[in-house]
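For reference, the chain that follows is the form predicted alone, supplied as structure tokens.
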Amino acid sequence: MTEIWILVAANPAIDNLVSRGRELGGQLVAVVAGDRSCAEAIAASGVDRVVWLGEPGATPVEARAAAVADLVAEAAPRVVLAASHPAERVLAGALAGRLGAPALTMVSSVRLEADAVIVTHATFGGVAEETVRVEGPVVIVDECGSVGTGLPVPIEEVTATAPPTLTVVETRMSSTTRVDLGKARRVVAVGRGLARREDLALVEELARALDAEVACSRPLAEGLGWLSRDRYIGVTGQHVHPDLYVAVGISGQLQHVVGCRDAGTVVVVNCDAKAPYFGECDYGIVGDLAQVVPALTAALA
């Protein structure tokens, strides 16, 4: 029977991976590098087997990547799935290197043939899509989803080979709160058309009126630092798919648009009637955002 392996670092939100594995058929085997509570959540997530490396203790889960790679490589699976979390990507990279296998992201479809795996995935940040034929193992980094539910299966504890020498000696909590834009139903994004940092308040008021999250284009996050990087939408930033996307003062260059191309309804506010975004949106308003945004907020109230 074909085995589809799922890599889990410490986050049990894998229901999308379980669904992907079920579409491929065969037995779903999850290998867990995190603690016992994570392993127990995975055991009840709909998989067929759970292999657990035991308590990590003071060892960060990423440091167990070599042990995970050795364990999975010994099983020689055709397809390995991993969530797009930072720690899981470390495990996926280590395994891909160990297997000499490609690691593919932004995957839209996977199917098995007799002697190959056929994968369709986006390239160039979503600008294009290609279908590849992999004659050998393939590692797929996919959207994670939420924590699944199912009948619990036994947890098989194994001893990790090559114990890592890296340990955590201190942990400091971040003073900032990260936002998961991927789960937002509505997003108000602002770009370089915002003249002053103080004017962010206008956009934040509109977002509150819409019950939306605030996002931005790359210059505001990485150039000016007006918003945190986890709010940056674009080819190398967040990729979102809200029901409503309001772009304020964003010209609509391809590098940004690929990050929100899956939005349901797109509304653009820009003072430049020739802005490229007007060719992409559902509704467009040409005007000064300092006047248009407060008017929209008032109308929503």
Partner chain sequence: MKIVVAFKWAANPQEATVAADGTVDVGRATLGISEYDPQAFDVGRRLADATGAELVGLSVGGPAATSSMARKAALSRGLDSLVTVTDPSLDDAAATRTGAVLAAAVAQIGDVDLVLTGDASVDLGVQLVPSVMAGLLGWPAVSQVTALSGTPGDLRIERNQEGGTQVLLASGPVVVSIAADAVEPRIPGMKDILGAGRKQTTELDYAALSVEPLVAYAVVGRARPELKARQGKVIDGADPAAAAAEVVAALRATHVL
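Mind giving me the form predicted together with its partner chain, seeing as the form predicted alone was just shown?
Next up is only this chain, free of partner chains and other molecules.
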């Protein structure tokens, strides 16, 4: 029977991977590098088997990549799935290296043929799409989804000989609560068009009027630090698919748009009539955001 393996570092939200695996058919085996609570959540998320490496202790989970790769390489599955989180990417990359297998991201379809795996995925940051035929194992890094539900299966514990060269000495939790933009129905995103940090209040008021989450393009989170990193939408940030996406002062550079391409309705506010985003929106207003944004808030009242 065909086996599909799912790599889990520490995040049990894998229902999208489980459905992908189910579509392919065969037995779904999850290998978990994280702690027991993660393994238990995975065991009840609709997979057929869970292989757990035991408590990681002070070893960061991705330092167990070699042990995970050993286990999966021995099982020799045709398809391996992993969520697109940083630690999961480390497991996926190390395994792809071990197997010499292609590692594909931004995947839209996967199909099994008798002697090959056919995968369609976006490339070059999302500007193009290609379909590849792989005669051998393939590692797929995909959107994760939510925590799934299913009948719990037993957890098979194996002994991992993690390299003792990497140790966690301190973990600091941030005081700000983490937002999950992936589940937001409405998002108001702001970009470099915002001249002053104080004007962020205008955007926050609009978001409140819409009951929307506030997000941003990369420079506001990583360069200026006006918003937290988990609110940054783009190719290396969050990927969102809300019903309504309002982009304020964002020109529509591809690296941003890739992160919100599946939004239902897109509204763009920008002072530059030539901004590329006006070519990819449903409704656009050409004007100064300091005037247009409060006007939108007022119109919603």
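C-alpha atoms forming the largest set that superposes within 1.5 Å between two forms make up the rigid core. Numbering follows the first chain given and starts at 1. From a predicted model like this one, the values you see are computed outputs, not experimental measurements.
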| property | result |
| --- | --- |
| Core-superposed C-alpha of Pro137 shifting 2 Å or more between these two forms | no |
| Core-superposed comparison between these two forms, Ala273 Cα displacement 2 Å or beyond | yes |
| Is_shifted Ser251 between these two forms (CA, 2 Å cut-off, rigid core) | yes |
| Value in Å for the CA shift of Glu222 between these two forms, taken after the core is superposed | 4.2 |
